[in-house]
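The chain that follows stands alone, in the form predicted alone, written as C-alpha cells.
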Amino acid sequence: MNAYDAVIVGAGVLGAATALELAEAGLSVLVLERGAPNREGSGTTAGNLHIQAVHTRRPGQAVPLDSEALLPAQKAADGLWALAEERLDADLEVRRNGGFMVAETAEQRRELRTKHVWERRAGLRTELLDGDAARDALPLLGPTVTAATWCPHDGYANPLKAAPAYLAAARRLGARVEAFTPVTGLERRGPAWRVRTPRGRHDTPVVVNTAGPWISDVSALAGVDMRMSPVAIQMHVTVRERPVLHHLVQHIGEGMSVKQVTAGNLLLGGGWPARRMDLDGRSSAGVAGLTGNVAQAVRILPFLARLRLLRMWAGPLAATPDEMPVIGPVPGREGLYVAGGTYAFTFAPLWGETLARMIRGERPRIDVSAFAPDRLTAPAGDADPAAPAHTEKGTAPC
C-alpha cells in the first residue's frame, strides 16, 4: 500500500493539467488510467480553443447550453492557453490565428448581434461582420454566408500533445502515473480515502475525478449518483495541402468547426455525433455524421470539395445533462473532486488550476458554482453504493 497527498483519476488532459498543478504545489500526485493515457476524448477531439462564445446548440443535441455563462471562463482560458507551451517547456502547435463565427440565416444573424453584445460585456474582444466583410477578410467563405463575428484570439492546439506534455511536466515534478491501471474500490476510512486497483490499492485524503465519459463510473464506486451524458462524436479529416486556411471556422447555428492543422491536412468537426458509442469497447463512426458534416462545411467553405477525405473517427467524451461544465467537491465526499463536462479541452489548463486551489483552500481565479457537481447529484447519503451509475448515455454531444 501507498500515500499519496491526491490520487487524479484519469489521463486525459483534464487529468494531466490538474497532476501538474498539485505536484507544482508541491504534493505527491498518483495518476491512474483505464487505459493508455490521452487515447479517449483528449485525444480524439478536435483541439479546437474557443474564447469567443460558443453555438448553443448542435447536431442531435437535445438542451441548448448557456453559452453567456462560459464567457468568464474562456477569457480565463486564454490568458492560459497563451502561455502553456513556455510553461511546460513544450511545442503543443497552439496557434492562436483567430476564428470566424459564421451565420446564413436572418435567426442565426441575430444570435450572433447576441453574443457580440455578450461578448462586449465579458470584455472580449471581438467584431461583428457582414457576408461581404467577412468574404472580403476570408475570401474562402462561401455565398450563404450572410454575417460572421471575428476573434482574435481563437485558435487550436494539438490535443494528440497537450495532455502528455502536460504529464511530463507532471513527472518531472515527482508525479506518478500508472496507465491501464482502472480504479476498482474507493472506501472512506477515516480521514482518507481507500483507492484500490488491480495492482494495489493507495491512501490519500483527496481524489479528482476526471475520467471523462466515465465520471459516474467512477462516482459511483464512491456511493455518488452523478447524472452524466456521454457521447461518442465523429471527426474527419482531408489529405494534406498547401497552408490555406489560417484561421479556426465554426457555424453558429450548426454544429460545425474546420481548421487547418500544422500538417496542414483540414480537420473537420463540430460536435457531430458518431454511429455508435462504446464505452466497453471503441466507439464507431458513421455515414450519417460524415455526410452531414461534410457537406456543411463545404457548404462554408467551398474549396474543401476538391479535397479527398482521408480518414474519420469517433471518440467518447464527458456531457452533463445541462450541456454545461462540472467542476468542484463532490457534495457530502470531503474530499472527493470531479471536472470534466463541454469543452474541457479549452478549459484543461483552467479547471487544473481550479481544482488545485480549490483543493489547497484558495479562492479559484473566476467564480465557478453555477458549475458544482450538486447540480448532478443525489443528495448525500441517498445513493445506494451498489446501484449502477446514472448514466444517460448518448443524449446530447459534447
Ligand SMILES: Cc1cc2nc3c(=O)[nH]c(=O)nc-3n(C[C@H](O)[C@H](O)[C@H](O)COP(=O)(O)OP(=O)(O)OC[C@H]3O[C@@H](n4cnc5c(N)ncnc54)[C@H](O)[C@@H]3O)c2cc1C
The other form holds:
Amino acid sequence: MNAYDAVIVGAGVLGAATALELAEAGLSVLVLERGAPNREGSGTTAGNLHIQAVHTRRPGQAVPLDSEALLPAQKAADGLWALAEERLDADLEVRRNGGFMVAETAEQRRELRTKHVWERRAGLRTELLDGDAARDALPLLGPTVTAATWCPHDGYANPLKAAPAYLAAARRLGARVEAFTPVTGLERRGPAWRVRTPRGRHDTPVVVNTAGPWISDVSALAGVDMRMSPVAIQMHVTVRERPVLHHLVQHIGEGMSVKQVTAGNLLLGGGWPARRMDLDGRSSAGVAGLTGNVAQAVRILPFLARLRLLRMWAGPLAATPDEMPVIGPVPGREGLYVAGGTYAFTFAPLWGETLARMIRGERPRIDVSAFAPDRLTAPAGDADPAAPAHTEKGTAPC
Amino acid sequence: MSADTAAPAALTADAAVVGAGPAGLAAALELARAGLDVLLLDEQAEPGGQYYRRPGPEVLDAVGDHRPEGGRLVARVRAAGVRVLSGHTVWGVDDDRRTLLAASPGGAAVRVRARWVVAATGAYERSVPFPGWQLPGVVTPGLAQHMSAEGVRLGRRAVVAGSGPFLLPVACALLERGVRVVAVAEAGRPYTPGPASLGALRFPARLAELASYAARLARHGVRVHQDTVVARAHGADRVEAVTLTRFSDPERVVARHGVDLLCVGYGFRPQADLPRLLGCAVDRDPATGDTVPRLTPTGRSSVPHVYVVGEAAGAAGAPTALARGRAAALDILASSGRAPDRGERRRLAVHLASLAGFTRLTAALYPAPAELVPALARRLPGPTLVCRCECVTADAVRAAAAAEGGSDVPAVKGGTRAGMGLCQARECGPALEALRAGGPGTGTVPARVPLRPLPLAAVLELADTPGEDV
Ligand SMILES: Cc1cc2nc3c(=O)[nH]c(=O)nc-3n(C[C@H](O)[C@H](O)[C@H](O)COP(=O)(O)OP(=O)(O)OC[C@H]3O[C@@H](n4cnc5c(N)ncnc54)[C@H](O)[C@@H]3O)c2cc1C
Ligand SMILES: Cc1cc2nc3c(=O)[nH]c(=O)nc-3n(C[C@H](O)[C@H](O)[C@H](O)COP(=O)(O)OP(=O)(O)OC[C@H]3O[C@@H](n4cnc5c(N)ncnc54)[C@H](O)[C@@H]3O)c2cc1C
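Right, and the form predicted together with the ligand of this protein, after the form predicted alone?
The next block holds the full complex; its first chain is the one shown before.
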C-alpha cells in the first residue's frame, strides 16, 4: 500500500492539469486511469478554446445554458491558455487567432446582440458585424450569414498534445501515472480515503474525481449520487488542405464549429450526437450526425464542399442537468473533489488551478460557487426517487 | 459502361456484392443464375479486381489481355443479369448497420439496401517499413505486377524482395517488360527441400507453377537469396541501391545492388473493414496477426445476412477466392429456399477443403507474418519513417508505445499521428501493431468511416433536408 497526498481518478485533460498543479505545489500525486490516458473526452474533443459567449441552446438540448454566467471563467481560461505552452515546455499547437459566431435568422441576430452585451459587461472585447462586414472579414463565409460576432481570443489547442503534455510536466515533478488501472473502491478510513484498484490500494487525504463521463460512477463508489449523464458526440475531419481558414467559426443557433488545425485538416463538429455511445469500448459516429453537420457547415462555409472527408469519430463527455460545469468539494465527503461538465477542455487550465487552490485552502482565481457540486448531489439514501439520476439528452455543448 | 455508372440515389436488391474480383464475380454469377436480383459494386473503373484486372483499350492494343478468362467471367456475370456498378466506392454503412453507402464516379450518393450483403473486398498488400521505403522507385509487388501487365516498364534494374510465393511471378512479369531483375530476396527458406516443402508434392500442378517461375528466373540469371530481407534503400531523390541482409542475422550483409526499382511486399492481408462496419465479429489470426472476420466454412459471418468471401476472408489466392464466392452464393440460395444441387455443394466443399490444404502447405513454406512482421519492426532503426503520410518515425512510435503504465494502438496513433493520414494506416497498420506488441488495451487499428476519403459533396447529397437540423 502506498500513501499519496492526492489521488486523481482519470487521466483526461482535467486530471492531468490538476496533477501538474498539485505536483507543482509539492504534493505527492498519483493519477489512476482505467485505460490509456487521454483516450476519452480529452482525446476525442474538438479542442476549441471557447472564449466568446457560447450559444445558449442547440436543437435537441432540453435546457438552455447560462451563457452569461460562464464568461468570467472563459476569460480567465483564455489568460491561462496564453501561458500554457511556456509553462509546460511543450508545443500544444495553441492558436488564439480569434473566431466568428455567425447568425442567419432574425432570432439568431437578436441572440448575437444579447450575447454581445454580456461580453461587454464581462470585459470581453467582441465586435458585432453585419453579414457583409463579416464576409469582408472572412470572405469564406457564405451568403446566408446575416450577422456575426468576432472575438479575437477564440482558439484551438491540439487535444492529442494537451493532456499528455500536462501529464509529462506533472511526472517531471514527481507525479505518478498508472494507466490501465481502474479505481474500483473509495472508502473513508479515519482521516483518509482508501482508493482501491485491481493492482493495489492507496491511502490519501484527497481524492479528485475527474472521471469525465464516469463521474457519477466514481462518485457512487464514495456513496454519492451525482446527477450527471454521459453523452457521446461526434467529429468529422477532412483531408489536409493548404492553410485557408485561420479562425474558429461557430453558429449561434445550431451546433457547429469549424476550424483548420495545424496539420492542415479541417475539423467539423458542434455537438452532433454519436450513433451509439459505448462506455466500455469506443462510441461510434453515425451518418445522421455526419450529414447534418456537413450540410450546415457547407452552408456557412461553402468552400468545404470541394474537400474530402478523411474520417469521423465519436467521444463521450459528462453532461450536467443544467448544462453548466461542475467544480468543487463534494458536500459531506471531506477531501473528495470533483470537476467536469461543460467545455472541460477550454476550462482545463483554470479548473486544474482552481482545484489545486481549493485543496490547499487558497482562494480560486475566480468565484466558482455557482458551479459547486451540491446542486447535483443528493446524500445517499435520501435521493428523490422521482428524479432521474441520469437525464437523457440528445446533444451536449462542445 | 454508361448503364453501369448512371445510378439512382437509392437501390434495393436481393443481394449486394461489394468487390468485383474473382470472389465477388463468382458469387454474383451464382446468385443471379438462380434468379436473385444482384447488385455488384466495385470502386475500380472496370470489374475484375486484382487478379482479373481488365486492361483498358490502349493496353489491350499494346500488350493484349493476359487473363482473358477474367473477361469471359465478367461477360457471363453481365449476361446473367447482374447489375454492375463500376466506379462505385462503398465508403460506409448507414446508422441502421445494414444499408451500404456508396459514391458514384461523379460523386453522387447511393444508398444500397439488400437482403444479403457479400463483402468481396479483397486484400491489401502487407508492407513493413524499412529505411528508404518512402523513396520514389520503391513500390509494392502488386503495383509492379499491374504496371507490367499494362506494358509499363517501371525501371531498368530491379530487386524484388519480401516474402511469399507472389514474389516469383512478379519478378517474371518484370523480366517480360525488359527489366533486369538482379535478385529476388525471400525472408524465409521455402525453396530448400524440407519436411514442409515435401508435403506440397501432393499438389504437383501448383508446385509446377512455382517451379516454372523459378526456372524462368534461373534462365535469366536472377539470383534468389533466401533468408534475406531489405535492410535499407539508398538514394537521394529516388532509389539508387539496396542493401540486403540475412533475416536470421541482421548484421550480415548478403549483397548490395545498384537498382532503380525496388519491389517489396510480404504478401496480402484481408481488407475486412466493411464487415467490421457491418458489425461482423472478428478475430486475430494467430499465424498472420491479421484481423479476420469470424466465418463459417461457406463464408457466413456472425451477422447472418453478411457473407465475407475471397481475400477479405483470409488471403488464399484467386482459385480459393472463386470457390469461396460460389460457396457463399450456394449457402445464400439454400437459406432463401432455392434448394441448390446438394451434390454441387458437397463437391464445392471438398474442393474448398483441398484448396485450404494447399494454402496451409504454402503458408508453411514461408515465415508466418505474425512472427516475421514484429521481427522486422523490432530491428527498425529509430529514424525510419513508419507512417509515411504523417512522417512519424519508429522512435516516436516506440516512445508512445512505451508510455509509462501501458498504451494501446489507438493511444499510439493519438500520441503520434501515425496512421492518421491519407492512407488511414492501410500501409503502416501492421508495423504499428507490431511495434506496440503486447500489453493491455486494444492492439488493432479500428475500422473507420469513410473507408476511402469521400468528397463532402457526396455527403451533402445524402442529407435529406439540407439546411435543417436533424
Ligand atoms: C467530440 C467532443 C468534442 C468536444 N469539443 C469541445 C471543445 O471544442 N471545447 C471544449 O472546451 N470542450 C469540448 N468537449 C468537451 C471536453 O473536451 C471534454 O469534456 C473534456 O476533455 C473532458 O475532460 P475530462 O478530463 O473531464 O474527462 P475525460 O477526458 O473523459 O477523462 C476522464 C478519464 O477518466 C477515466 N476514468 C473513468 N472512470 C475511471 C475509474 N473508475 N478509474 C480510473 N479512471 C477512470 C477515463 O478512462 C478517462 O480517461 C468535447 C467533447 C467531445 C467528446
Ligand atoms: C495490388 C494487388 C495485386 C495483386 N496481384 C495478383 C496477381 O497478379 N496474381 C495473383 O494471383 N494474385 C494477385 N493478388 C492477390 C489477389 O488479391 C487475389 O489473387 C485475388 O484477386 C483475390 O480475389 P478477390 O475477389 O478476393 O479480391 P480482389 O481481386 O482484390 O477484388 C476486390 C475488389 O473489391 C474492390 N473493393 C474493395 N473495397 C471496396 C469498397 N469499399 N468499395 C468498392 N469496391 C471495393 C477492389 O477495388 C477490388 O476491385 C493481388 C493483390 C493485390 C492487393
